[in-house]
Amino acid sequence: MRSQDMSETSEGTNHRPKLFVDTVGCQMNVLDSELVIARLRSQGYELTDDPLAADTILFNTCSVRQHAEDKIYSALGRFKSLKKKRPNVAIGVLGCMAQKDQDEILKRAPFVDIVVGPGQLARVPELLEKARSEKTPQMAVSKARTGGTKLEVVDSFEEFDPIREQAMRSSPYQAFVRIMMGCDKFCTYCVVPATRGPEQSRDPAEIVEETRLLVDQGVSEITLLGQTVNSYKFRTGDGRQWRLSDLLTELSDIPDLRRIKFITSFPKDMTDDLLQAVRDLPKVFRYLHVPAQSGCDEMLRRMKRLYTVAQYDEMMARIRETVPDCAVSSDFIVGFCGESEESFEKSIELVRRSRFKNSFIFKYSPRPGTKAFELYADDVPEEVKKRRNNDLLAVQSAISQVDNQAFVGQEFEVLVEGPSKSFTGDLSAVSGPVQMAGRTMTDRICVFEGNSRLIGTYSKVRVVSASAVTLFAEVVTDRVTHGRPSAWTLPVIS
């Protein structure tokens, strides 16, 4: 990167270039943003939370739902005038929307400087320099699933996990670790196989090495990420076939790593060896996120989910038998193409008998480029989608409210992550206790009064009351253990 290009603003003053990044979407996008920021920071950039003060503005995007894309195009529109006033400001669109829309982004926002898909994020610094020097937009996207041989397509989605930057994470004690990228399930409603490419599992040795680095940086809890994380498979040079259960076992042996979580799981790949690892490894969360999407076989067939309701029920029975204290959460899509009232009622019935910890419920959003968009009419009216969303959420909330009452009076160890989202002040200016937040080993949110010195520790709390989404607790003062020390700014949980 040429220092002269990067040290001059439109006003001609010298300074470290400032970077603003807006991230929309899943945990994969959060991790991608951390890695992009780390790469740019190593080249002299300074992060800012004020886009108007930035020299480079990057949007890391999501294409799962139309609302996420609309948000980005709206944001780009707001920065059009800034680009006119300060033409040296670089604006970039990264991630799934960049891979999906490509030229459409430049058509709708011709002032954008770089368009970079999730498989090309390592090239962001290079492309920013080229866009500035050549004064023309730069694009780097991976091949389409039908754009070459499988090997050619796989190779076009470059692995991008080499740099971890501790100052770029929202919490110094927690970190995401990607163990695989891409997806080969091809659900008819989903753009991920197109935007993130073929399924690829990372070498377990690299994952362990990265985790050790994170622990050395102060991390004590990691979350393993994959589009279908329990599909993880890797054959090493000695012929050994690694599964997610093997990886969990290996990671559990790392000293000072206290907790391991993994998301998101695919129902058909929920094997007995994985459930046994969740049961037997003390560091692994007793928590599984396993999207069902629908309780109706006809809807599952149209969605191409590759399992039936009976198979999902059988999986849930194995989870309850093998790991009785395991919490399970799910995803549901309401208003999918052709969903009748009878079909929707079957989703309600599945929620009632599964008694999920919580469910993330989404209204179906047609996505161009998916099979559902090509094959099926979006025939459920918006007002019906809204009503079904609210009805299913009400059923789930009632279940969560009842089940959470069983935890009143129980004691749990939680990692104190920081102030709860209800705290909006300056933590350094507060001398007394404030409402803190943490999670139990079944991933339940727990809030309690505590001093800021507890942040980063593993503290024992007693639950005194509960709502559908939160356990309210008090600290049990005779039990506090410490994670790795850190001198970073204290995080705020949002």
The other form holds:
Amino acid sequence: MRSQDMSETSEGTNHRPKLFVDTVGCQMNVLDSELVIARLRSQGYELTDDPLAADTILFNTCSVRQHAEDKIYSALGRFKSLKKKRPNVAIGVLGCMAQKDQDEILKRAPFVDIVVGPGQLARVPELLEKARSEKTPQMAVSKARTGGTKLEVVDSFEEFDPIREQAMRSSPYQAFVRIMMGCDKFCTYCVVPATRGPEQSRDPAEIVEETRLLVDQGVSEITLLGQTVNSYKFRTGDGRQWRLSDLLTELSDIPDLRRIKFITSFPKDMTDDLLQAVRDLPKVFRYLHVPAQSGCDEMLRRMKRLYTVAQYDEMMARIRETVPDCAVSSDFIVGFCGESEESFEKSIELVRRSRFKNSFIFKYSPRPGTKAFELYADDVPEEVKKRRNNDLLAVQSAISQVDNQAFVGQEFEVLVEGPSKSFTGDLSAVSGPVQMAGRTMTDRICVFEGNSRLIGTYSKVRVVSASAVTLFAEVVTDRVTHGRPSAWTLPVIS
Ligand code: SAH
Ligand code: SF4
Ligand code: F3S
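Right, the form predicted alone is done, so what does the form predicted together with S-adenosyl-L-homocysteine (SAH) look like?
Following is the full complex, with the preceding chain placed first.
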């Protein structure tokens, strides 16, 4: 949008239109928001963290559980009166809920101006302009998975990975890089294959180029993103078939890139070449997020997870054998359709024997449009889901608490990310040390006293005590190195 157009629509005189973006959901959404904001900024917008000061308010949404959608609908409800008072304010719903609910959004919130699915994000600026000039809501969504030929459906989910902008990331040292879009696994409970479309791997040359650019901007740690990131495959023009392990090897050659993480892995695709790459490439995190979802074969079958508990155990054994110090984390769904007390106990047993670093535990949320919604009754009462959630979490926490004690006394290199969550003040007003946080190469959070000058550096810390989620440490002063000199620039969000 040209800023001149915007100045007519905003209240008052010629000023840069202000943009407010609220993002929920997974890392893919965080990355999508970064890219949409960068695109709009290049067209004259200025970011604000005050929705009431904004000319354009965008919600980047998630549909994975009912709760995530309810929150967005109630947030939209709160903007109804604002829109009445200031009709020139544009309100947009982007992301997975836009793709899933489409017209339903305009029925429930008719004051919304644009509805844009994750496969159409490149059109956000054009649609905002059109909604303003034509004064009618605009919608851009991709085709349903059964709404055309495979190629037509794939084409309707357009890649949106434009030029990256340093100022739009919450950290100048860390960045997400998308290596795959969509998902073809079709777990029966999950909306993602519908909202994000068919699985498509990106060309390794593009990924490498984007990473180089990020490194030039001062990034020293990247996280490769994909719904099933270890299913990555791409055949290049020369006939070479690329796997994730090949990509990790190639990216490792980028000077000044120090750390590479990848999430999320699918158990069945955890191949030996990937585990060997994790073992042999020093820049690659020794951390795998491989959701199990359940420890009961009958549940896994109903979920259509494509593996058995024995196969998951076998994968864990291979991980432990190939990369003994690798941290593994998991996701679980409790209270899935037909989950008996006995089935649930099997998830507890799986957590006990797998000794995950941590587990993300979710109560099953039936999603209209999914196979599970169609085939099975949501027959576990809410109180039972809640109790199972707490019980599984308690077992996992006890394990993490015990396992973390092994790190007390050890030294680790961490990338100092910034003040820890407990710090609330203005960092520039503090001259002495504050509570800092950083992660180890096994993705463990370390908290320690440190000067803010350490932010963005790779510092050595010694663990002095540990809880289930945090390693409490002190800085060992003799080894502090920088990502790159340019990594010293703090993000400027104007
Ligand atoms: N692609 C990733 C994760 C996708 S969604 C993977 O396959 O592992 C993140 C997590 O949300 C899932 O791992 C699952 O545990 C949870 N989830 C997905 N759909 C859900 C639903 N309908 N109800 C509750 N949890 C769900
Ligand atoms: Fe959803 Fe399963 Fe795909 Fe993960 S692998 S995004 S849980 S369908
Ligand atoms: Fe949610 Fe979509 Fe991510 S449904 S979890 S934002 S892929």
